[in-house]
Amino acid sequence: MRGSQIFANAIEDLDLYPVFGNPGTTELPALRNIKSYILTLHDSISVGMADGLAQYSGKVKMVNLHTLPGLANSMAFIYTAKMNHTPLIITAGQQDMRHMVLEPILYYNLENVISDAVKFKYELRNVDDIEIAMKRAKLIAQTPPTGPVFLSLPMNIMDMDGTYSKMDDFNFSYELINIEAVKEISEKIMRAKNPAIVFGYEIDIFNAFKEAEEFAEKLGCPVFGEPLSSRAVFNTENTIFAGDLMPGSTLINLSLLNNDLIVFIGGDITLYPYLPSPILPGKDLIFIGLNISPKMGNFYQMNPKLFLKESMKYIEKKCNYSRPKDLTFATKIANERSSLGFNYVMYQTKKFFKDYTIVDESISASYTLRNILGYKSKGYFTAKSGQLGWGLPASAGIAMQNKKVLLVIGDGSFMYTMQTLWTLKKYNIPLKIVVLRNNAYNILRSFAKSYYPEMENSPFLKFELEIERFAQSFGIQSQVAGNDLKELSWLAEGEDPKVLVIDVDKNIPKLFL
């Protein structure tokens, strides 16, 4: 059997379709028998789409890149997949091995390029590597901590004859729990004077929302979200939820000032920017999860859902926390109506898209978006890496499986991967997009305002973009919203991809100390 057929059989038997990619000459030999290929107009978009679909579906997805140019184009997205712990198999074509010694065009050491951005990397040496490498790749991608893996596919390998034994796909279990550790942690919680709980993105990965709420309500102590979570963490409408921790060490310290024990369940600490305060000095820190890699405290590797279920046997009421009511919210909404401030825009958006999955690359509006639209199971996704350009392809990937997906994105971020609109149109992917246009990189202007005030009005942080016309040029329906935002109703109608541009308040938000 020819190598290209072995490759195609392995993809089908391991349930890896569709393949996302943008092929070149070095990939064509491997693609001769591929049954389902989603074409993107830039290599990086294929990684972003696969990332979104893999996270939403909970299944390993596959990407096909064009040797060095495609791999290099995609490195930011591969880094994001690493940070998001997304299980991906990333492949790239490689030059014919028989003349690599001459360093022909499109040849490069791809394993060196991808470096430690993946969990596993391998360049095929012969045709019988294909079956073994593919199965290993999927297994390693799914093994906690989950993440992307990489295979380099030399052209001549796909023309060789080899043998193939039909592979059975395998079920992977994450049912890991340590009963003695659960008892130990529960005892520590009950002995603490004033514990706090911080839930992280694994609550969504393992669908532990019900268990998290039951645990939190029984304990009664304040619940926070991990800083900069890539997924939903807790029911934001529950009054025991005290809000998301901000990523600065000083702000985290202030939020947890009165707590002696902090238990992170399914999450970790992410910091930015640097602040001179040591992080949580003198606190007892416990981290519980499968994918996290904490740099401090005590770590117990186990499934957070199973931990929460088991620990209910050993905990009792400890606190009586309830979040204070925000009496200023109605006032904020009223005051921002004429200027289309973030609070007002998100409040109006919620009326039409409350039951949608939200993909967030609004950056300077992210905290407001999460606060108002809230968290729910498979209801919120963002890039853990801080990358711009991920949101549009990732939301397109999710929308291939879920017809109710809303991307909220800034105008600067939108331009990074605008070619995704072509793929939306070609495959009729029903993604709805809100572009918050403020004609600037306002997250950078906010950072400058706090740390480098002489730069906040720098001309290279501002621009004017006719987003609606760009979208229309790809055949995507697009409108610009008026001050009453009635166009949100139009955006929610039907299953065609649509873009709504909202000209929001252009004042620089205060997002940093």
Contents of the next structure:
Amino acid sequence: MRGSQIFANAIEDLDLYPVFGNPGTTELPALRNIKSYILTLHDSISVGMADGLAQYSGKVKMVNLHTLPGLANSMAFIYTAKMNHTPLIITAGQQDMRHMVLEPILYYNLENVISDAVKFKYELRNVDDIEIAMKRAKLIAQTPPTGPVFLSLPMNIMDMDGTYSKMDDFNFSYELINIEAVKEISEKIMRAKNPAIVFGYEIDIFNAFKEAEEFAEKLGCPVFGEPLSSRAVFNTENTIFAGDLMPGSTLINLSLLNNDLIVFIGGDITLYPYLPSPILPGKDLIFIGLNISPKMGNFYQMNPKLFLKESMKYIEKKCNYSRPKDLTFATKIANERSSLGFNYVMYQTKKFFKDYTIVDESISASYTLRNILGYKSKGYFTAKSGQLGWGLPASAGIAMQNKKVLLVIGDGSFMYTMQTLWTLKKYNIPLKIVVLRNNAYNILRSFAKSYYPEMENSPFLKFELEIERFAQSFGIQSQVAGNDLKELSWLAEGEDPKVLVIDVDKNIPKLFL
Amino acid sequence: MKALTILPDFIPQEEVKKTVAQILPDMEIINNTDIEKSDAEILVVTTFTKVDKNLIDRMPNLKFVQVASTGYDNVDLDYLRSKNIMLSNIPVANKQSVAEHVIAFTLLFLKDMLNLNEEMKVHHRWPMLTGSRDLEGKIFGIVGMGMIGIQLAKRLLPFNVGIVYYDIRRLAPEEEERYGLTYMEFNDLLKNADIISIHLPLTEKTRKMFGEKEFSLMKDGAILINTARGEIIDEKALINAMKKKNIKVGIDVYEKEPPDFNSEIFKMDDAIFSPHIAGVTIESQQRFLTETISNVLRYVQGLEPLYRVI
Ligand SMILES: Cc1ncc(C[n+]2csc(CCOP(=O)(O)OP(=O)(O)O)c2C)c(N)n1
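Given the form predicted alone, corresponding form predicted in complex with its partner chain:
To see the whole picture, the full complex is given below, headed by that same chain.
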């Protein structure tokens, strides 16, 4: 069997279709027998789409990039997938091995380029490597901590003859639990004076929402979200949820001032910017999860869902926390109507998109978005790396499987991977997009205002973009919203991809200490 | 990095100590200046602690003084300068409070609140007719459109008043449109406004900016509110205008604080006073604390602190 056929069979047997990519000559040999391919007009977009779809579906997804240029163009996205712990198989074509020594055009040492963005990398040496390498790639991508892996595919290998035995698909089992540790931790919680629980994104990965709520309600102590979680961490409608921790040591300390024991379940501490306070000095810290890699406290590697279930045997009511209702909220909404402030925009958006999966690249509006649109199972996604340009492709990937996906994105962020609109149109992907246009990189202006005030009005932090016309030029329907935001109802209608531009408040929000 | 905070006795020390231990463990908190010596690099004080030669000489490593308030009259600026020590204040925490205070003064006058209260509480009378008036439809003049002026304008919008303002720097047209502002030269503002609120810094130009001539331009019965600096108003001219033109005045700030209570102004019927507390509310104190902590953290991070005075 020819190498390209073995490659195609392996993809099919390991349930990896469709392949996302942007091809070059070096990829054509590998793609000869491919059955399902999604074309993106920038290499990086294929990684972003695969990332979104893999996270949403819980399955390993596959990307094919054009040797050095395609791989290098995609590096930020591969790093983001690493931070997101998304199991991806990244492949790239490679020059014909028979003249590599002469360093032909498009040859480069790809394993060096991809560096530590993946946890496994291999360049095929032989046609019979394909089967083994593909199987290992899928297994390693799924082994905790999950993440992307890389295979380099020299052209000539795909033209060689080899053998292929049908592979059985397999999926990694995450049923890992340390029964003794659960008892020990639970007893510690019961002995603490005033414990707090912090849930993280693994609650969503391992579908542990029900268990998290049962655990939290039985214990009764306040529940926080890990700082800058990349996915939903808890059902935020439940009033035992006290809010997200902020990503700064000082702010975390202030939120947890009165707690002596803090148990992080499926989440970690993510920081930005640097603040000089030590992190939670004198507190007892416990971390439980499979993918996380805590830098302090005691870490117990186990499946958070299994932990929560087992721990129910030992915990009792300990506190009586309930989040106070924000009675100023209605006034805030009314006040912000004329300026199209974030609270008002998110409040109106919620009316039409409550049951949608939200992809968040709203940057300076993210805090408000999380607060108002809230978290629910598979209902919230954002890039863990801080990279812009991820939102469009990732939401497109998710929308391939889910007809109710809303991307909320800043006007600056929108511009990094705008060509995704072409892919939406081409494959009829029903993504809905809200662009928050404030004509600036406002989060940078906010940072400047807190730390370097002479820069807050720098001309290189501002721009004016006719986003609605860009969208229309790709054949995507687009409107600019008026102050009552009636167009949100137009956006929600039907299954065509659509872009709604909202000219939001241009004032610089206070986001840093 | 060592830091020292001196708090007046009325602030609950234990609460603050507990919080600070989590934020800056190297911060020492004391409640008086009776220290022999301190090797702290940062000093945090309120306006209640004198930062003078006497204290500074006992702090040989001192590089940065943060005053947790807007005012810093308690600090010997020349001595700090001579020692190359930085000073910051917090000018951003009380603007909302001052704006609300101005509105309180305004409504006390317009609604005739003090008289009505006295009629009932002191004289046990049920007045049938009152001089109570609406704010709606009045012309409100703001002199000085800085951070406080903007906060005031925002709060006036829902009252449906005409908001006119004067400042040496006119705002951009979009800003005027956003807050519903009409720009006027100072004299025109004096002639047109029913209520005038002062939000200017004290400079050589603004000292006694409200004198005989200015009062002569104002409408009879106009309300003047001063939460900025006492010296901006010529008190003699004011008392004359109150007598001749029925000008009413709400005063929070005085040339000398506390003022001379024998002054004639305290005998005037149409004057309402507060003791320089327009910006001092429970809530603004919390904002002062947060901003103070942020600025000290900025210094500890190696960044230049905001709001530098020196
Ligand atoms: C690929 C990439 N380039 C640049 C940045 C730096 N960056 C972070 S936030 C930001 C501004 C985003 O602007 P916008 O999407 O308009 O949101 P706003 O800040 O205005 O809310 C920039 C440029 C980044 N994070 N990633």
